[in-house]
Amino acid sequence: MQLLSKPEYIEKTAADRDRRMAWWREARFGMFVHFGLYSVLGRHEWAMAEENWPVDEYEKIAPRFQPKPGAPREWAALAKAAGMKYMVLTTRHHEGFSLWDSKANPFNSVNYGPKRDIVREYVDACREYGLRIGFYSSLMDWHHPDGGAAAYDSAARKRFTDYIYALNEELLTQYGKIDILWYDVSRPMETFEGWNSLEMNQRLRALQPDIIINNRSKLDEDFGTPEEKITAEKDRDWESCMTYNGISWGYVDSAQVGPYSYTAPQILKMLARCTSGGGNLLLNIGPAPDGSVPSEAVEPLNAVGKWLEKNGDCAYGRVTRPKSWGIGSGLCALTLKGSKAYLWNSIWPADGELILGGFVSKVKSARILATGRELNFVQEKHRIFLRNLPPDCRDTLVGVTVIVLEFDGEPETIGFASRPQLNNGRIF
């Protein structure tokens, strides 16, 4: 294939985004699954280099990773029952474990453990209950013998990136269509010309043209990817990674790190903040040894799945980023939508009565999502009150209700440093 410079490779991915991250942009919400050896371990998915283990040792790990049959029909169900629209599987984590049969890497689940292609497993799982896939790539291989000295060694850097190319094709070759090739972690080398990252993704975009590609291969490509936060990123796609306890991407004890996980409503929290900036939650689950979805996972998602039923609307799809906000106590956040305002509320006030600062647009009506009844509202300047609201309107889920106002046009809100001047003066 004739290769493109990189001012010519960027050119052609930026045309073509809108249409590839189409779906992505509607979907708001995924599924990330650490899943490997270091499972049966059930310390860390670093354990391999935070306790230094050599690679013979580790090695013998591999007979005791023997995921159950069906275990990744588990997660896509409970993604399903969530309001997850899509999934991000670690078919290859930096202990350089395959979980297919890979003929570039003798290292992976076919040969060892379970003798069973568990990527096959998960494609096929997605594909049962409409779930868009996601393929995790390391690009570190703690395993490979090159994996360290490709950063000084040029004969080794050539080799290496071969390797994570080969292992990449594979995957890309072998299960028909493809969503998302999710890049982690490149090291040891500190470039993109280092990866040979924009030879290696022209590549695999000719083989997956529709595929939409993160940024952690050294270049930028479609979407950003922070990590343990929620941190808009200006002026691009981006796509807010959460572990589930704050702990561990794999698999802990639900007896350690039960009182870290997340409930349904601070899971909800960060769907509102990612939602609001126009951008998406990949939350994680790291599987037990038997491919088992963590109990303390269950209950949680289960149930912020039966409140998405009720209020997707105000998460799903494409949103307007507010300019400005901060319009009322005891709001998870705001999602702006063409004339619609979504208002998540967790504090369901005690006198009836919710009071929005900083909405200057005019309000034609107020309504409850979940159930559309209409509610009480006096608007003065850039005030909006909500008045008489009855206490069986607050949601009995989560604990969080959405309220949609709709303006009369795009709703234009200010920042509280604006706010002075339209009251009289005084600083609140």
The other form holds:
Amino acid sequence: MQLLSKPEYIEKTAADRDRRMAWWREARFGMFVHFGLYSVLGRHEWAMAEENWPVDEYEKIAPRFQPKPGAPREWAALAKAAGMKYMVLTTRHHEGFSLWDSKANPFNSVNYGPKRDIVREYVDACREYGLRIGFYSSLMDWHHPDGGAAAYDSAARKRFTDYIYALNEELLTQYGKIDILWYDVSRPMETFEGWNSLEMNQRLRALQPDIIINNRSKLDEDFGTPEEKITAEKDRDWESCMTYNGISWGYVDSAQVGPYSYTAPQILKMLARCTSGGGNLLLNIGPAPDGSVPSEAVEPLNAVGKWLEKNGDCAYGRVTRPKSWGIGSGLCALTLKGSKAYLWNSIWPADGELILGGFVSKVKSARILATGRELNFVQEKHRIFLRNLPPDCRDTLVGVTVIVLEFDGEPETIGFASRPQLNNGRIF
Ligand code: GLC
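Form predicted alone done; form predicted together with alpha-D-glucopyranose (GLC) now:
The complete assembly is shown below, putting the previous chain first.
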């Protein structure tokens, strides 16, 4: 294989990025799944490192890892019901336990624990539910003997980077078409040269020409990955990954994390912020040791899905990324798509009047997205008055009512439209 230099590689991947990213830019909402031996411990996926487990002792957890057959179908069914369009599974987290039939890594779920290929079950479940398939793949590995020495010993580094490549090669050749390769934690090496990422990613792309790759192998690749925060990355695609509770990606029992877990309106708030900045939301669940979905996620995600069934237009699909504001600060939930502006409104005005400031373009119509009900409006200079809003227009599913304004072209704004000035109402 003819390897490209870094500038050549960047140019080549940029040239067909629009084609490869087309589905992802419309998908908006995905499910992250953190599942591994750490799920058995139930106290954060970093337990092995944080509690200084010796490798041979940690290996003894493996027999206790017994996910019930069909568990990945539960995750996929929930993702589908929530209106998510893709999933990303931790095929191997930092603990170094592979969830598939790996030749490169004998410490895997076919040799130990359930003696099953969980990645296969996951891939089949994604396909059954029509979800795009993502593989999370840790670069760091606490189990591999060279995982630490790779930092300073070049022979160890060669063995270790060959091992990492071999794992990813298996993942990208044994399961048919895979949509996303989601790298994580590039330690102990600190450069793309140290990881040999330029060569690794070129070889992997040759195996899966449509694949999209995140930015965590010390190369920018296709999209940025703000973690536990929703901030738009400048001039590039981005996806915020969020835990379900602000505490742990891996399973912690509901009695402990339940009170910290997101409600449906909070999830919609995150989705709104991602959407308005043209990004995606990758929301995590940490299944229980037997693979069942954490109970605190079920009701909120189902409610979000029901809401999206009626209001999906404001979230899915290509949005126009606003030029005049970022989403890093303040409250903002205005999605711009072509000649339409979607206002995600969380507090219905008591006096039935909303005043939206900052739009310069002429409004042609205003309606409730979920029902299509037309609303009366008056436009004066830069203000749009929506009056006599019928109280029964308010969304009863989650309490987030979307109003669609249609303009006579792409709406032009003068700054305040990012935080519409509402009378008694509030946009997130
Ligand atoms: C982090 C953590 C990890 C988690 C990941 C998700 O970098 O190391 O445990 O899997 O973020 O983005």
